[in-house]
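First, one chain by itself in structure tokens, the form predicted on its own.
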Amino acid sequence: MKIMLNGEERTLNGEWSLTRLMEELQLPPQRVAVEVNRQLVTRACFGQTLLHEGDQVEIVTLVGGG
């Protein structure tokens, strides 16, 4: 299935849920804020949230400091 991702058509194999995805990219759960199809998802729902064709992926990663 094709997503777009950050503005950028990424093509994923099989069934994709956030959490496979943050993996796959390899950033923590805790460091971002993930939107699909423009709606914000909580990082308790990452796991349930399963990944569709065509579906819009907005990742957001937080970064502290001062």
Second form
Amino acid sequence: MKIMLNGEERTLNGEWSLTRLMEELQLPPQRVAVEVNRQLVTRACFGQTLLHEGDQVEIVTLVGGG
Amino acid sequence: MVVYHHDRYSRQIRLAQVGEAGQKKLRSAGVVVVGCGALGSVLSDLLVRAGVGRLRIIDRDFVELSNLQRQVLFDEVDVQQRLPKSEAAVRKLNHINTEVQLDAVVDDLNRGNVHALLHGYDLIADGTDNFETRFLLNEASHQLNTPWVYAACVGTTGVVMPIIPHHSACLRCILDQPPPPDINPTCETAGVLGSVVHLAAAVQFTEILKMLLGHHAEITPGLISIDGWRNRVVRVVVEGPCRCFESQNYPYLKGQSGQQAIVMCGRNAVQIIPSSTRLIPLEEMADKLLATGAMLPIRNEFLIQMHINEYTLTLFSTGRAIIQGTADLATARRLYAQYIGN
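Instead of the form predicted on its own shown above, give the structure for the form predicted together with the partner chain, please.
First the chain shown before, then all remaining chains and molecules of the complex.
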């Protein structure tokens, strides 16, 4: 399936949860904000949120420095 | 020579979004900048030049040579004099615009003084370097009904989020708790690109201006992330208003959550216990610290010990740390935030 990840097309094969996507991208789930089709997904739901063809996914990593 | 107000702001007043009425609004506004490092100094410079009426700058740190790469208000003389950052900033800003009422606070913002230091201002601007203080600001903003603008940068990434209590989402809506220190890079461990500071501070300033001018419908909702290397901006829209504080639960203000710092009796040392209870992979953390050029005289499976100037920081795998060489809570919290994170 194809999804849009931060505005860029990405092809994924098989079943993908947000948790798996985080692992693939090597992003720490404790400091990301994720939106799927313009809906915020909380961290507790990453495991059960499955991605589908055409999903628009935005991932932002929060940082703490200043 | 009298420098007329009108001359100074003429190019800003010409903007349709500002005008004469807008400039008056700015002049009557008070902003408090919490933390005057990289972001705080770029932002304060913009706010003072734009002509906000009052600006309070709070910072617990003093100027060091490693700051000059990006902290635009400071110079080598400030480093030699080891001036507190808020004081050095105010001295510099006073040369830029004497019309602004400036107030330097040399202190660590914590739950004991947060109300007194933020009360009476129209807006809180985030220039802090850690999530602990931001979670406190997030609650204080809600309790005082004062908007705040989260901004941060590390590496080549900058983030900004305008937060209006009772209207927008808040920091806790997108992050249930501060990330544990070992997955939370700091400017000391990961570095920071000078230009990304300006990108983040510029976005933060514009959102602040919209708030102060009353252009509420034009405030960018949610979280803005800027990749300063690839020149990409990503936005996550979070629907407000937040429901995080419906039962007036303010764990950071009440001291039920958050980092605990205590002076160790008779030892010239401070113990810091982080809010996160997650175990820290010490090997990984030691490698990160070594990469900063730190000396780690002791590293074993139980702890890492490092020397930072006249201080010794001992980090245990639970995230607890003892900072020897000071009995000052602010200094200890500063070192923990800089090197360990949060």
